[in-house]
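In structure tokens, the next block holds one chain alone, the form predicted alone.
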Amino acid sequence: MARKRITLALAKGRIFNDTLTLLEKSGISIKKIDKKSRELIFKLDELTILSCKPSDVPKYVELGAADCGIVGSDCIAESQCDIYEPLSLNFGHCKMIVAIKKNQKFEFKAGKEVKIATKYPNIASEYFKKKKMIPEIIYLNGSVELAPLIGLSDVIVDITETGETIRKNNLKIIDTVMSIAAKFIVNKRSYRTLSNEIQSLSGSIKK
């Protein structure tokens, strides 16, 4: 019986090259994937690859546009999508942090209002609510480090690998919200209907 083709959504950007390396090491030919191409769909031997904006990958998987995906756990947490997360992968490591101006003091105090600049409104809001604080989210899509420097926010919530960008912008890290890594995620219906194919794929990339 012929194997069914499955659709795999891959996050462009930070983890894309590592993801392709993982697929190649797993015995999957990636020759048809042109990193410089503007194409968004690539047909491999047994896979259809969707090249997606990272924040969209969990939604594509949840809605069944893709059977499975590889994306950072930050995007999964922020999306709040109803999906399976059967496998953590050994790349894409970084952390989500809270940072303030270098010369500023900050107190985590219950009932205190706090202005937060971030690309991750759901994660940031939940984090500060757990601290029993009152979050005011300022959604920014880039250069969030600028916000506290010009008085737009009290803190930022953002991801960092080394902390270098934080330090170069006269900010300091005061807490870690979560550790981040790439994950293999699966649509719940596909997990049932394509279980053999998906387990075969997850097994090969797990090695």
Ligand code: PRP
Given for the second form:
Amino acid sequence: MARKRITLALAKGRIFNDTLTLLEKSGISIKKIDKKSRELIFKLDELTILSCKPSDVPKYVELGAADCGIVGSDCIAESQCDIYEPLSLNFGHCKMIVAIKKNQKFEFKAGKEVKIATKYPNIASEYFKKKKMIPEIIYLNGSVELAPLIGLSDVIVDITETGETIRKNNLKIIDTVMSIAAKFIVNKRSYRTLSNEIQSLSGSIKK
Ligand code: PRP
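For comparison with the form predicted alone, please write out the form predicted together with this ligand.
Once more the chain from above appears, this time first in line as the rest of the complex follows.
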């Protein structure tokens, strides 16, 4: 029986190059993917690739716009989407942390209000609620490290990879929320209806 073409949503940005390297190593020809192009859909021999904003990848997969995707576990956790996560990948390693100004103190005290600047409101709220604190989220789209420096927030919840941004901005890490890595995710319906195609893809990615 002929194989059906499946759609794979990829996260642009931080993990994009490593994702393409992984596909290439898995025997998928990525020649048609022009990294500099503004095109968002690439039709490869066996796959259709969607080039997406990382935080949108879980949503595309949950809604079935893509059968599967490759994205960081930070975006998966934040999205709260209903998807399968059958494979952790060996790249995109970083961590989600809580940080404050270097010269400040912070007490995790039940019942205390805390202003949090973050791109990850769900993860941050959940984390501080578990500490029985009262989170006030200041949602920012980027350069989150600025917020405590100018008095906009008490803390940040953000990802760090090399630690360079934290160091350069006189912040310090006071806790780790979670470890992060790239994951292969699958739409629940596609997992059943395209099981051969998806198993073949995940099998070649896993090798
Ligand atoms: C991420 C993150 C930190 C930075 C950490 O931002 O939000 O700002 O990288 O990386 P480091 O530990 O290696 O310094 P990104 O580069 O995605 O840009 P943004 O701040 O505009 O979101």
